[in-house]
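Just the one chain here, laid out as structure tokens, in the form predicted on its own.
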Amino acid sequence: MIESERQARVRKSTSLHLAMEAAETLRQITEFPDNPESMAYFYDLYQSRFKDGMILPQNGKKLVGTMCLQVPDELIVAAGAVPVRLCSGAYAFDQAGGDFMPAKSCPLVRATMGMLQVNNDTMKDNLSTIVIPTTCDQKRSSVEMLRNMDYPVTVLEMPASKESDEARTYWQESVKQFALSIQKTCGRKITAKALNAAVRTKLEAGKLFRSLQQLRTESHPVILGKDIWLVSNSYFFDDPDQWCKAVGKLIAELDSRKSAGFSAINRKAPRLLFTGSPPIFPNLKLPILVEQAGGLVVADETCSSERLLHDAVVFDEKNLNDMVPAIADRYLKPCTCPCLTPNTDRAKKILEMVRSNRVEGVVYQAFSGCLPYEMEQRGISDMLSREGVPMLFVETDYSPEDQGQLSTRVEAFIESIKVRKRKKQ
């Protein structure tokens, strides 16, 4: 009794501060100046989602926690379960994950580890199972810590590197493996119709945000990248229909500003390409600052937003021995993440981006001890100095106590880019 009291002082508390982590996320987001009026269903969102803690959706569906986008999500939705992004942003559950977990490990890691324990008595009870796929040594490590809390928890194994043909078996044979795992979890046999029916509901949600990230990466940007995370974000816990209708909504708003000759930021502003670790709410920290100091983020290359939905299932035949495999490899041979190596498609990507996107400046994030980018950073940054562009290397955590210092550095970088710029003039 008494550990349960204190269980429920600790979530309490933690809720506490996670509401006004959010809160205070939002308020700076709602600052910016001519915000679409189609945003106000995202920002309502995420204000009901966490104004009372970690909120899991409630729609009757058993829900199926996922560890990272590499979890092919159609598959549950096949299954009859609602998948649900687990990764968390915030700085509540990073401090209640930091009790138990190494105080050099990932900060994104750590909060997922804190909600799930500060949480355990509600979720365990609610989440059939976890999906970790193998994409990280922290990731893996959580496993038996999971287990440990009484999760049920589902490894979905990642090969090391995609160039290979035997690593694109080896990934072939772990989603198949995991569709009859998940099956079983779900008590529902996936079929060719609801796999189809998976499928086309996340290409309809890909097909509306390109189209929102092409009106981002405009001449005259209709929409900040601050808003862009929170769309992207979304798509983690909301209703795939609900998403896609405001997201359609929102994108007749920017069209009729697009027209009108609305520019959402100064037109001389810098141009920005932001990658690395994932921003994830609420921890937006980062890309922020960035526009608050006049940059404009006009195209990122992280898992929390652009990688997300960009890249489609593609097959000939709809049935179950040509839509898995295809499935399997929509998440393999686009996937960019730097726990492949070797990794040479990220770097090809981040460059055909900047020059695509006419970038003027790169902005990479680093969480401390998340060492897959923290490695690879002096790689792209000797890329881009070859290609004359300037990046600005960042490692950082949730905790707000470096925003002082991170705002200097922001700044300055943006305004070396300006001075470059009237060089050149």
Second form
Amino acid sequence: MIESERQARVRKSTSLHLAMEAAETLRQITEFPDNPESMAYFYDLYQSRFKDGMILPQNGKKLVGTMCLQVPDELIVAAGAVPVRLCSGAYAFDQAGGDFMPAKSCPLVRATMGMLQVNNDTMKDNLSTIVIPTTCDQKRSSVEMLRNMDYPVTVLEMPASKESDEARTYWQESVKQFALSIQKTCGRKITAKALNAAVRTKLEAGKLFRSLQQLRTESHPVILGKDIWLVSNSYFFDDPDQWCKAVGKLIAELDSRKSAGFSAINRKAPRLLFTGSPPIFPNLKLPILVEQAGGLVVADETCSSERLLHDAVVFDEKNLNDMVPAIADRYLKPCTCPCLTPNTDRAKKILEMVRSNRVEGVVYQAFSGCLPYEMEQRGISDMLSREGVPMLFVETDYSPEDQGQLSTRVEAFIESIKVRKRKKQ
Amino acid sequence: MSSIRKFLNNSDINRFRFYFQLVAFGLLVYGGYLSINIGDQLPTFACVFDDKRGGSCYLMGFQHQMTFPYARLFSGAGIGILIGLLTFVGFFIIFNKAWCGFACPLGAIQDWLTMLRCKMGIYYSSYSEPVFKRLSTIKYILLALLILIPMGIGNSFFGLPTLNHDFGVPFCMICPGRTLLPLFNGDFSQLAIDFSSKTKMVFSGLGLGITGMFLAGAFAKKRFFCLFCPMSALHYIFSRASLLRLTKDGEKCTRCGNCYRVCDVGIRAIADDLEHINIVKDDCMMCLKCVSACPEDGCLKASFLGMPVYESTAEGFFRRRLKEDD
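Having displayed the form predicted on its own, please output the structure of the form predicted together with its partner chain.
And the full complex, kicking off with our chain again.
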């Protein structure tokens, strides 16, 4: 009795904090001048989702929670359910998770676990299962914890490397088993037709996302990075068709901005690439700080944005035998998650992005506790210095406490790029 | 110019290839009806046993020439052989291995078998990559044999007795082109075991067996026979000199593996090789499916005399992928 009362109290205070946090992030985002009008859809979306506690989408369909972008959500859609990515960026949930998670764990995992703990009784009933790929240690270890909280968990076994043919075969088999288990969970057989439709929807989203990406890197910047995070983050939970429609509208508006020669920010603003641990709403602290300080994030290499939608499924034969392994390939082969070893593809991708987008500086975020990103930092930094591109490495978490100190560092970094630029001219 | 390029890059190469193969098949198998003869040194299986053909496969003449004794081989007659080889190379370097992907009648038959399998909803069988690698050396062995066996007719190796003339065109005897292509002109005479001599009996028996394996293999696995094709091995020797090139810009590659996924002959290097610019491997048939499956701008490129003719673009990729069912 006392326990459940305490739980209710914690949930109430957490949801209150969450709403405040979300409102604050949205306030900072909308405070920028010249926000595209069609961004209103996304601002409203976040407003309503985080208004009171965590709202899961409700449309009568079964919900399947995913804890990583490595989960092939096409299969979930084809099985008639709605995938929702649970990875949380909320400090309120991070604090809730702090009650039972190690102090040095990654804030993303801690917040996600906190959210699932605080909302245990409602989410348990709403989620048909939670899919966790065996990526980093902390996500792997949360499987048992979630089972102890009585959540149904589906483990998606992922190899620790993607180089060998054996790893590829293993992953393909793993995804096949996942397809079999998810159709059992959702009570609907996956057909080639349904799977094809799901693949097409994601392709459509990927196509739109690429166009948006293109617009973001224009030499007349027509949109700021802070809005892109909102757009890509919302793919975690929004209805894909609605999402595509809204993004299509946004692209149309940006296109007209482009032809009108409009610039959303000073054209000389340092062009930055953002990489490392994923910024997830409401924790857009660092990306927002960067743009408040006069930088412009023209590209990102993170699993909450670019990696989510850039790659595309290709199959040769429209039958499940070819489609399911093709989907598996899309989630493993191009993956640049640092939980994979070797991960030379990530460095290569960053370098390519730096070159093709005329990037002048890189902001590297690592959540304290996210060892894979922290460890890769050095190599990336060395590579970039050989390329003559400065990098700012920031180790941070979800708490707003380091905001002041961070903004000083970010401002100094951006100022130094401006000085370099002036010297070059 | 840029609009032509855009049109080409947005096009669906698979559909184009399907119709091109039909035309090429008609030309090479039925060309004789229109008195067409493209040449006698074609780098593709325009089978000599089909008397209505529109050109001839080089391998038949080549094997025949190899039966010459050394004395004749290195005399004036050698010039004729050299000219034959040069004509072959001349034909070949224009289209490179696209001869396999776009013109070869045996390749077309295999592709039609694959289409039939897909229509019937039957799954393909797959093999692991190492097995593939091992199998693909067979074509070099066949190439060596189709030179060495005829040589053994005109010359004695290490003092051994020479072979009789039934060994004359050993590869033709086992080539499924000999048994299958005349069928399209109603000639069933090759579908028999020749009992006139022991050698012929063994070769024609082997030929029938291989024909069966060709049909069954190609039904289960895309372009199964191409892995063993000595013509493909001979091509590869001259591939680098070709005017048509398939190149890769490793910097733009994300190693997403889409190209490897759709590759009928399972060339892994197309996805994983980031260093080499020329990406044509010995098994490649330049069907250009990889280019059409690549979503990165300018990563894979087919160019003729340095002019890009088909290039991977994100726009073309999404157009092709999202169009398919409409």
